[in-house]
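Only one chain is included here, represented as structure tokens and corresponding to the form predicted alone.
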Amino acid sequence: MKAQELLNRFHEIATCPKAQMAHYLDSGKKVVLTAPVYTPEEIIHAMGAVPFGVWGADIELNESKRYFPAFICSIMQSLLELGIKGTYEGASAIVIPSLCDSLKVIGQNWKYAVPSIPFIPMTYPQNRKPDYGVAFTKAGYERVIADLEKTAGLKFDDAALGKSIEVYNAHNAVMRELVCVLANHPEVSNAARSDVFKSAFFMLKEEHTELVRELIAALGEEESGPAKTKIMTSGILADAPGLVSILDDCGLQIVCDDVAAESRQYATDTPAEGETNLDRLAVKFKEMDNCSVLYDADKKRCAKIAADAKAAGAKGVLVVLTKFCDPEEFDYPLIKKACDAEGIPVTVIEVDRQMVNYEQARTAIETFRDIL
């Protein structure tokens, strides 16, 4: 297929996740919902179910307000709102990690608000680097496995996990390659780029890998479009249509990112060796870095953002700050300091899942473009 046909396919999947979920259910597969961030999808995949990403949606919040205060992450609020409205009915379970304060409380609310879909916690350690941290992570994975066996009727096999790890490592590699390829194809809109990343949450990774490989090959056969002003984005989530369309309108091109729902997902592979495949997966979490929800006393992530922007030729860094996301808010002053030291302009816009008007963001982005 031509590149545009493939991009249309990614857009269809990214904008119609409910249809994609129904497709898997109708084919006889079990679906397990995976909340952000870093839910151990490899385990779910190895147990024969479809890991299905749930990051909420840009919707008006009503029912979820009975469970949360107004000053909590709208990703979590919209996730619960969709659950209450029955959007995820048919799923066998939801696995929710515990990497921020909002994630730590949504599970208990989910149990009461959406009793038809069992809640399975994944408790990660803050001190993930020492041996005891790795052991703690492995124990968390073992609990997830036991809960999936009990609630969803799935079976775990360590050899099957080894095969799933290969699938996920291959997907990580192709997504990293895609970022580099898209950087050289400014004719691919930021909206289309977002669709490719977003669709990955709603597909079996082997299926998504194949489509991305086809896209890379198709782009290699086409000439690049006219140059645009290159930028880097950073944040938890940056997929709102109203936002990415403004970036396209302003002639800006995302050439690399530090977004939790995008490139951060694919930065770390599971290592090749370990006593068991489950041990290998626990070591993967140990080796993960450069994320606001992962403990890092030295905040090496901030310097890495500046270095990555410089290496990619980005003229500036746009921080897309999810409202009430404390980990991201704490990091922003340090990100700005690191970028200032490298002479890279940086600006921040605040977004919320309930936003319907992005004109204030448009003004900020237009001003940012004019100074680049």
Second form
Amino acid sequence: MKAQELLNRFHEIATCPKAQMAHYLDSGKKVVLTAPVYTPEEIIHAMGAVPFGVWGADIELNESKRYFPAFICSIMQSLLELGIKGTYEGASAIVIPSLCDSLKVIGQNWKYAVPSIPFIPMTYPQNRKPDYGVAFTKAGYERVIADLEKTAGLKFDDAALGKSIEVYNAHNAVMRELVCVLANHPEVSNAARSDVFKSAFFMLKEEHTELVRELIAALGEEESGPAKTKIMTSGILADAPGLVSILDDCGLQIVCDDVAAESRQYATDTPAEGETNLDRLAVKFKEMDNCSVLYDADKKRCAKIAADAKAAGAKGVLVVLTKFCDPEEFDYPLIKKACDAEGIPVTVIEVDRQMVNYEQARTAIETFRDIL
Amino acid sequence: MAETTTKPRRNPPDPNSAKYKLGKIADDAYATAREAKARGEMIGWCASNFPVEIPETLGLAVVYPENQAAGIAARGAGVQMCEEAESEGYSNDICAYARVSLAYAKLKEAPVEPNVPMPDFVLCCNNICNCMIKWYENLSKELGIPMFIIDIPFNPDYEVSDAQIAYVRAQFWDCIHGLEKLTGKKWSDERYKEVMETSGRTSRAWLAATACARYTPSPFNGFDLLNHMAVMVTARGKKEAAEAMELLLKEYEQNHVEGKSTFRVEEKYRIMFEGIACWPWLRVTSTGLKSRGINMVTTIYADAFGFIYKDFDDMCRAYCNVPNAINLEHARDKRVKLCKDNSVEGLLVHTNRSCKLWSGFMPEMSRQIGEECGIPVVSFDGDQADARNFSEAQYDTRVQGLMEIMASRKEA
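Could you switch over to the form predicted in complex with the partner chain, since the one displayed so far is the form predicted alone?
Complete assembly follows, chain above in first position.
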């Protein structure tokens, strides 16, 4: 298949998660929703269900306002809105991690707002590096397993987890490879790049891996298009069509990213060794870093963004700041300092999932392009 | 020639009163830290719900950025400090305490008191919110000083699990050993026992004093608690704090016997206040209630700083059970108890723009509290330190509405 045909397929999946969910349910699979930013998807996969990423949507908010004040991020607001409106009906449960304050509160609201889909908490430690942190992560996973067994009627088997870990590590590897391949193919639009990442949340990872491999192979057969101005993106989400199309219109090419819904998902593999596969998975969380929702007094993420941008040849960093996202808002001044120190221009644009008019963002991005 | 007027001078507080003693203890905490710094000792900045037992047992002087930010905001410089942080790139959506504190870390002085000595380390605990982690990470990075964290995760269950106790206990010891190494101070089990007993004694007296709201009329104005609470945050492990809190309890009991109250007008209505005080608008929010005879008799915020436990594990459990670390049902039940114990007739909720965790499930929880207690619930928008996020007119209208519902229920 040609690259464009494959990209069309990714677009179809990314823009129609409802059809994907129906497809899995119709085939007799159970679907478990997974909220941002990290959930132990491998466990859900090993228990035979489809982990289905839910990061909200670009929609108008009505019902969620009964539960949230206006200053909670629009990812959580729209996720709850979709839940209340029945979009996720048929799902067996939702797993919500406790990695920021808005994630803590959505779990509490979910119980009352969407009682038909059981809430399963995943309580992660922030002090995740010491052994006691790893033990607490494992206890959190055991809690998720117990809840999935109880609410969704699924069964856990450590050997099956080993196989799922292989599936997820393979997917991580192919997604990392994809970023490098796309960096050499400016003809692939930022919108298409976004579709590839987004579709990963709505597919079984082995299926997504297969499709991405096909895309990489197809791109290998094709000539690279004319060069564009290379940039790096950073933020929680950067997939709003209104935003991504501006980047394309401006002749900018995302060559690497520090976006939570994109490359941050695939940065860390589960290690090969461990007493049990569940232990290996707990160590994976210990080894995760460089993310605004993971404790790091050294703020290594900020310097890493500057280093990654430099290594990928990005001329500037575009911070796509989700409004009311504390973790990202606290990191931004230090990201700016780190990039300034390396002479890398930074621009920030504030977004939320209710934006309909991106003209202010367009002006900022056009100015950003002009200074690069 | 302009007419000159002399402001009537308030009587200075009686030096034998609890109010005087508590005020002095709160002020002394800053002086003690300044003196320690001058002696060349290492001092820390400490989160309000960090286990005070650790620095107290080690003999480390600490100050509390949240108290400092509240003080700066109450004295009118909150916006100026927030704007300073915003000029550094911090969003104005970030907690205003954090913005004030980050601005202070940059300027190393504030236009109003309290000014505090600069820290050699920071002590962070996130049992009130994860925003604390981000705030303290940035302090640590910007000031180039070590950060110690005790991560107390939000508990989605009603009871604290053994796994959580084990996790928290291990962190306590890691933190203690880390501080010993950094500062050269030594942990003493004997001293810890004394601190634990004193902290328990202070907390028991404080909770008994706040529980005097069960009397009708209440022997105190609930806004007093917001001031006295500073001692519970900064000094609950100190003997003089225990003595002052016991005196406060005695005074409240005495007020009850004598039919007196620090709420100086007729107590027509009794409410619970939910959320952190609007420090920049303290007088306005207080007067809006008092002028209508509404006494804020209780608030979970005050009781949050009373820690009672019997041993080390129980102490870990107590710190896991602070109001912002517990699930909706547990948080609701604690508040329902306060409402019922204190004959509360209405609930006034501060939707605090600075506090996503506190406000994030408040609409659902306050609905449930209202139903369970059969009381009206009214909310207003505000902020703990950024004066720009409060509308006096909205507050007044909402409080008037609450009063009218309470009045009609009384008549019925």
